[in-house]
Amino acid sequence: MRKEIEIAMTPKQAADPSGWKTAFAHVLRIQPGRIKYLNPLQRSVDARSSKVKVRMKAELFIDEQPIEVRKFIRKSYNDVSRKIPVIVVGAGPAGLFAALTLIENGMKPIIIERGKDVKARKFDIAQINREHIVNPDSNYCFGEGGAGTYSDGKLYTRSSKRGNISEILAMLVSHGAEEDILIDSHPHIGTDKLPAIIAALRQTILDAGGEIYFNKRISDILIQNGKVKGVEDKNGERFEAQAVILATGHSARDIYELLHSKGLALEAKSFALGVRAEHPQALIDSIQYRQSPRDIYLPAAPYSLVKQVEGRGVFSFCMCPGGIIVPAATESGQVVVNGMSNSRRNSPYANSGIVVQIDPSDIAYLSEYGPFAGLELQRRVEDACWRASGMNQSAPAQRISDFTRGVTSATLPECSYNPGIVPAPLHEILPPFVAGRLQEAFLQFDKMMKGYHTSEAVILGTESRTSSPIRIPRNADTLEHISVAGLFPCGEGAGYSGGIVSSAMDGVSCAQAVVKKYRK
């Protein structure tokens, strides 16, 4: 007999898979030996009462074996080295999963990445932290694996209608991710483990006959008679194909400028901008779990906050329990911050982006920049933070309690941000329509999480790369650019996803659209 059931476990029970059958058998009032196979489906922490539980949903086979047990082994693909080539610009999740989908369908991906491979990229990231030097082609945003590789590897998405989330997760598991990501309600790989998984994905693509080129920044998209013909890199090397999947990420501003210079349509879209807030993890644990210290079998507590302030959403973004804050600038002359966690999430700090939704109508005073108005706002704030930092990668910072009062902090608490923090009036640096909403939101958040608004917490500027302020418009049916046949804008940089999983799913969709049109 097959049965699906959800039960509540103690954190200790949930942490020990060897005892799961016993826990389910107890609820069903049967002997554990009658459960021949247990397939965990979902696991989540339930902290709604004072006694924190873990809810576990599983598929059980009682008195019988399942017909088939799913195994997560790396697929072996047919050789595509002589098949129809498709250029994929960008080796982030959208580009990598587009390439894998092309291979599955008998087409040859040629991936062109402006940054370095995932291993070499680590040295440029270390240089930002230690020497405040930003390589504009290899940093936290650019390089193999994309922005998520060295900034956390969270896999949570609400975009279930865009594709098969489970297939994306299964592909990651077959390349080295823990199977826990298949059942956790907020799956997370961790910055310490994701690089090896990305390298394994690369090897699968190469083994199947795909090509990958690093350190090649695209300087031109070749178009003739309204059809794409290929791309050219900054050194004049050309790559030709009938189809180009453009998966360059939300910070590839030069690509937007290239498209605009060629007369291709771009659209302004809503985005978000704000700060990154950091609290002691023990404080967040005590608020969320109502216990201090937290149970050793419970994970570092996360939170999710959202509030409407003067008609705009103010919300937490990319929350990193047990994490650290990292520098995410993509060129000198700007300070940008982001957050990340390793797989164990064992840092003494919890951080999250706290950002304000910005609609194009909010920045009408920048209308002279056309579709680049949002990008201009990002640049102005990033530049102001750079100047406030002392013109290096130190971040301007303020205690939350001082920020809401509108005073510069005399002192700052300890912070995980490696390049360092300096006291600065973020309430003046941020645009008034952003700062004012943040000040009100922090007070409101304290009513939702008593103790959140505290002098122990610090905010850093600026969290400006939550998403792209520009969309590259595409045909809803073919997914091609509205005016160029064969050009497929894809992922976060095109304005159609946000995060690793939704970007991967959009990469799959764009590759399927290419296959539908060109494979004959």
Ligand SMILES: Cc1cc2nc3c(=O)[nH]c(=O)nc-3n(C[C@H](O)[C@H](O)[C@H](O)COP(=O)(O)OP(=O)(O)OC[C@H]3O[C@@H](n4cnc5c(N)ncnc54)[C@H](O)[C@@H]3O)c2cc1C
Second form
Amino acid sequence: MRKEIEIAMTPKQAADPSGWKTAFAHVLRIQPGRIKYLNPLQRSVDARSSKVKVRMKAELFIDEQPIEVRKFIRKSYNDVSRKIPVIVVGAGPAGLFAALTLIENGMKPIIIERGKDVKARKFDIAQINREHIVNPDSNYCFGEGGAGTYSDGKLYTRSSKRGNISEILAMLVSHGAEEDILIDSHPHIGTDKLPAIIAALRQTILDAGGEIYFNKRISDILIQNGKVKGVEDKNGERFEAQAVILATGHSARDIYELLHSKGLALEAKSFALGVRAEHPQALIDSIQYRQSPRDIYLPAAPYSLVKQVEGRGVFSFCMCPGGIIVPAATESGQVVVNGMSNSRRNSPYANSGIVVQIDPSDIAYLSEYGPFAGLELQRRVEDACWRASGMNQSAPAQRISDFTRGVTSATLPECSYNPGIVPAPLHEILPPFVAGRLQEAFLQFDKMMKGYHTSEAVILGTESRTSSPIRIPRNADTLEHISVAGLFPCGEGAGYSGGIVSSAMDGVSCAQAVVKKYRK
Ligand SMILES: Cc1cc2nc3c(=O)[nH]c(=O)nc-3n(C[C@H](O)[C@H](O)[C@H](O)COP(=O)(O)OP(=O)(O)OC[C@H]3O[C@@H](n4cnc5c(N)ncnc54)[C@H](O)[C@@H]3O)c2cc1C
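Can you give me the structure for the form predicted together with this ligand, which would complement the form predicted alone we have just seen?
Whole complex next, starting from this chain.
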């Protein structure tokens, strides 16, 4: 007999798969031995009642074996080295999954990436933290795996209608991610595990006959009579193909400028900007779990906050329990912060972006910049943070309680941000329509999470790269740019996704659109 059932377990029971059959058998009042096979389907922490539980849903086979057990082994593909070439610019989640989908459909991806491979990239990332030197082609956003490699690796997305999430997760598992991501309600990989997974994806692409070039920044898109012909890198090297998937991410500002200079349409879109807040993890655990210290079998507690303030959403973004804050600038002269954590989420800090939704109408005073108005706002705030920090990668910071009172902090608490923090008046550095809403939201958040608004917590500027302020418009059916045949704007930089999984799904969709158009 096959049965699907959800039960509540203690955190300790949930942490030990060898005891799962016994826990399910106990609820069903049967002998554990009668459960011949247990397939876990979903796992989530339930902290609503005084005793925190873990809810586990599973498919059970009682007194019988399943006909088939799904195994997550790496697929082997036919050789595509002599098949129709398709250029993929950018090796982020969108570009990599576009390449894998092309291979699956018998086309040959040629990936061109401005940054270095994951291993070489590590050195540049260390340099930002230690020497405050930002390599404009190799940093937290640029390089193999894109912004997804040294990211937090949370794989949660609300864009379930845009593609098959479980296929993306299964691909990651077959390249080294833990199977846990298939069942957790908020799956997470961690920065320590991501580089090896990205390297394994690269190997699959190369083994199938795809090509990958690093250290090649594309500086021109070749177009003739409204059709794409290929791309050219900054040293004049040309790559030709009938189709180009442009998956360059939201920080490739030079790509937006290139498209604009060639007269290709761009559109302003909503985005969000604000700060990154950091609390002691123990404080967040005690608010969320009502336990201090937390049960050793429970993960570091997350939170999710949203409040409408004066007609705009103010919300937590990319929350990293047990994480650290990192410098995510893509060139010198800017301070940008973001967050990440290791797979064990064991740092003593909890950080999250706290950002304000910005609509194009909020920045009408920048209308002379046309579709670049949002980008100009990002630039101005990032530059102001850089100047406030002493013109290096330290970040301007303020205790939350000082920010809401509008005073510069005399001292700052310990913080995970490696390049260092300096006291600065973020309430003055941020534009008034952002600072004012954040001040109000922090007070409101304290009503939702008692103790959130505290002098123990610090905010850092600026969290400006939440999503792209620009969209590269594409035809809804063919996914091609509205005026260039064969050019497929893709992923977060094109304005069609946000986050690792939705970007990967958009890569799959663009590659399928290419296949539909050219394989015939
Ligand atoms: C620190 C950090 C933590 C994050 N944590 C999470 C998280 O936990 N969960 C989540 O879902 N998302 C997270 N994100 C966001 C996530 O990484 C992005 O949403 C995702 O990577 C976007 O994918 P993409 O492929 O569209 O673009 P990107 O990942 O930005 O990739 C674009 C690629 O294009 C390359 N490129 C740019 N210009 C050129 C050019 N001219 N020529 C050649 N190549 C070029 C870049 O080098 C880059 O590799 C995080 C981001 C950061 C920075």
